[in-house]
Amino acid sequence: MSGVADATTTTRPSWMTASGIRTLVREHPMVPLVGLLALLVALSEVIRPGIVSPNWAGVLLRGAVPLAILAACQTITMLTAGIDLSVGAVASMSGFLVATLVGDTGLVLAIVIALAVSALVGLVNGIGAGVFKVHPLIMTLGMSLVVLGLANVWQVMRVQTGSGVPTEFRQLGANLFFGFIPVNLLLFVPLALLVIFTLNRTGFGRLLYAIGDNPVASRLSGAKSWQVLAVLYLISGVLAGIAGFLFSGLTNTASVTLADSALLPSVAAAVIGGTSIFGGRGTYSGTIIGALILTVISSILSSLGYPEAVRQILFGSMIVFVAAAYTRITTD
């Protein structure tokens, strides 16, 4: 009896066992993401003592915002088992259009035109995927090439590059309040809250999850998936256009390939944040943390002083490792 009593008293609580920890993480997927982010911040301090400061955090957050907006495009499309590979081209085109038009049309009209073109690209993607049943990967990849080609034609037609990146974009994309609060949060916070609210509290958001989780059942229940996809990719195009404004303001550059390098990290941020490429599972909150994780990783690799090629290899390897590890502990 005493042996039984001893075994009982030394039994660990269920949440402290391996299976209990996995269950806890699966029910609260943000826990490992926030933990990993904290670990990476601590590693940054170890590598370069004293680097972690309010200014450092502000600069990182400022750089993560455009990536997080592009990653929103991937999150909402991946919920339906799709993807949007045109966002890099659309973001580049959007920033370039404003820079070349602002001198002739004024800032407001230039922004309206850029967002209208971005929305049109998204609508074509949605019609191709929803109506003509072209796989989103193929449809959006093809549209990215079309957008790049048209942007190059526009660049040749303009000859000159216009007035350059508007001062308002530079202030919005690159400035910091009090030296550590990014100005671009004024745009990002309402936008992020709107995305989160739409996914969690609206019928449209529930349709995205339903179509991704079980497209047959959602169709039988009366959902018109082609209409949902048309609106979805239109929204994705507009978000990419907005991200392009911030990319151009952050770098003070307007080119037809400005945001191309952010395409794959935007996909990685969504995956690391817990969005399933098979649809039906994911949150934008997780994607935001995923974008922050990638930004800190990039900062760490820059601090180590490795050549660009080595940094790219390590960055890609770490993305694969983090995504695989997170998927392993949060799924059955």
Second form
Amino acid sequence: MSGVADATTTTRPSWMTASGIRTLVREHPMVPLVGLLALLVALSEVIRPGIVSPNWAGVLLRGAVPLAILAACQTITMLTAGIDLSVGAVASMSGFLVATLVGDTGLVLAIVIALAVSALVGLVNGIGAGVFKVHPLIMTLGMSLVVLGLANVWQVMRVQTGSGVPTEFRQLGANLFFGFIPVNLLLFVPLALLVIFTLNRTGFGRLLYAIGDNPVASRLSGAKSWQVLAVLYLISGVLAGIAGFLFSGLTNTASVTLADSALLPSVAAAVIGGTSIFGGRGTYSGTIIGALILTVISSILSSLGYPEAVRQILFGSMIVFVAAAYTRITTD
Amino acid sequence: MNAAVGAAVESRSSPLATLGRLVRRNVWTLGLLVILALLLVATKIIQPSYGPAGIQGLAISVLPLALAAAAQTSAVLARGIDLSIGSMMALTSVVSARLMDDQTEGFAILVVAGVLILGLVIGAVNGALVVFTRVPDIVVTLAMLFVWAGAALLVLNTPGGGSAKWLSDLTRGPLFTDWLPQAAVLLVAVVAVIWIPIRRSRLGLSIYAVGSDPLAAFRSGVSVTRTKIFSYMLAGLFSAIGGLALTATTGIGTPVPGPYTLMSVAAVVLGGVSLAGGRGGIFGPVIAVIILSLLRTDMTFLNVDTNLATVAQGLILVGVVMVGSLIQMRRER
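Given the form predicted alone above, produce the structure of the same protein in the form predicted together with the partner chain.
Time for the whole complex; same chain goes first.
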């Protein structure tokens, strides 16, 4: 980011000029993101020499994975100029549901039920946004209240509170192979590849970009936007449900508000990763880097030993700064 | 935009036609008032003992939320959205609580004035960041949510501080008759005193113009930059008053933001303000907040599980907006 100012003064090779960098960045949006990530990792090492180790990276990656899955929900919905504010409630609910059901139904059935409920919530979101044209912000906000309330009712009915996170989830969400490869990558890598493949190589992915880029043109070209949105939000719900399993496994707790605190960072991760909130522009690979950047930032802030207050201020300022720098480089 | 034309015509037409136009223009707000009246009657039927005490409790509990709704309206009308309202309220609340603790009543007047200025300043920071970074409103204010919440924690790490007696007294007790809570009068007075002059001024007109179509407004010579920053300053000011109301009604400052931001978005939409900007007024959302709170009270009287009340709130939010957009779609057809 600071390279822009330097480049304008030196100007020799063409790719080093401001406009050259802009072109480079616009064509390869991952370059500055990966650069920033590397910079932050280097910064961690400078602040705490010796901290960067395979284990450190593994722990960070492990924490970034559930966030990256929630951010996938934001990425795919933002492509159509939407947003999914129900992912926090859905993820918490799904983890909680499995933890309370697993004793009675067995793990597989519990997972199926949790994912089915998540999908149902997503479908309702999609029908509200697609058929009734309710602003996605309002639709998903309303549904998150509904999910939270119902999850609380379920909690009261079951009394038993969240001691039953299945061992499988704990192993999947919290363990590290050889002390540095997070087990949750087993789930995340195929999932991420699937999302990237769907966005880049399938008609459905194209439709998402088309609807977000120009809703009128896509309608005139025969895209049934309500069908696309219904499926889209359903997928978003399922992804949130899966993220919920990892959250509950990672923390070994099941609570109806477990993933709430990850909602706003998931939006931030997608935005930092270069997804436009106005639709039509963004990639999931960018979002993954965005989630990693946020995770490294919060790890740096906590390793500095600042109080919570200062950490929050710096965290917010950095989001504004990164988003502003990115907007400045990629637009006009 | 319509307001200027409307005002010019109004002065020449008969009072009855003026009244008709007034009703037509505020049909959503009037509808909300009718619903509120019906709900109050229903509450009295459900709980015959519901009286002045209940209404006073309602007014006090609604006060901070209604001011948050007013703040959100200011931002949304100019096609923005402010997700940092809850944090700004927390920050202004702890600042006022900390400064007023163990101080003289006179000093508290200075504190109140200072906190209002603080609200304008932090609102201006939000607005300036939105305008000058060209990052979407929702992202900037989302990030500022962390910044202001962190600042609130810096001021007071745990709930504490105090409130001046006169400030707390302003929100407590009835005025003139038992049925008129002072908090309600305060709310209407504050919102009206700030909003009506602005609404009638050039600035108010430019807020609506920028909200309806920023490009058209820009080409007509409206400064979009200045208008947007101003709308965020107004949001900051209302949040600061909300923060003062929190301190006054609870007697302490709490650094952790309450659920005000998301509820304010809900109230704005229920209050007939378009999220696309430029349409709606400030009183609709305020009444919507009162309706939502009263519904919750009623459900408590009916022994409905509070969790189901949350569900109902979500369904009402979604349902009302669905009906609204269905009406809109049929009209367009």
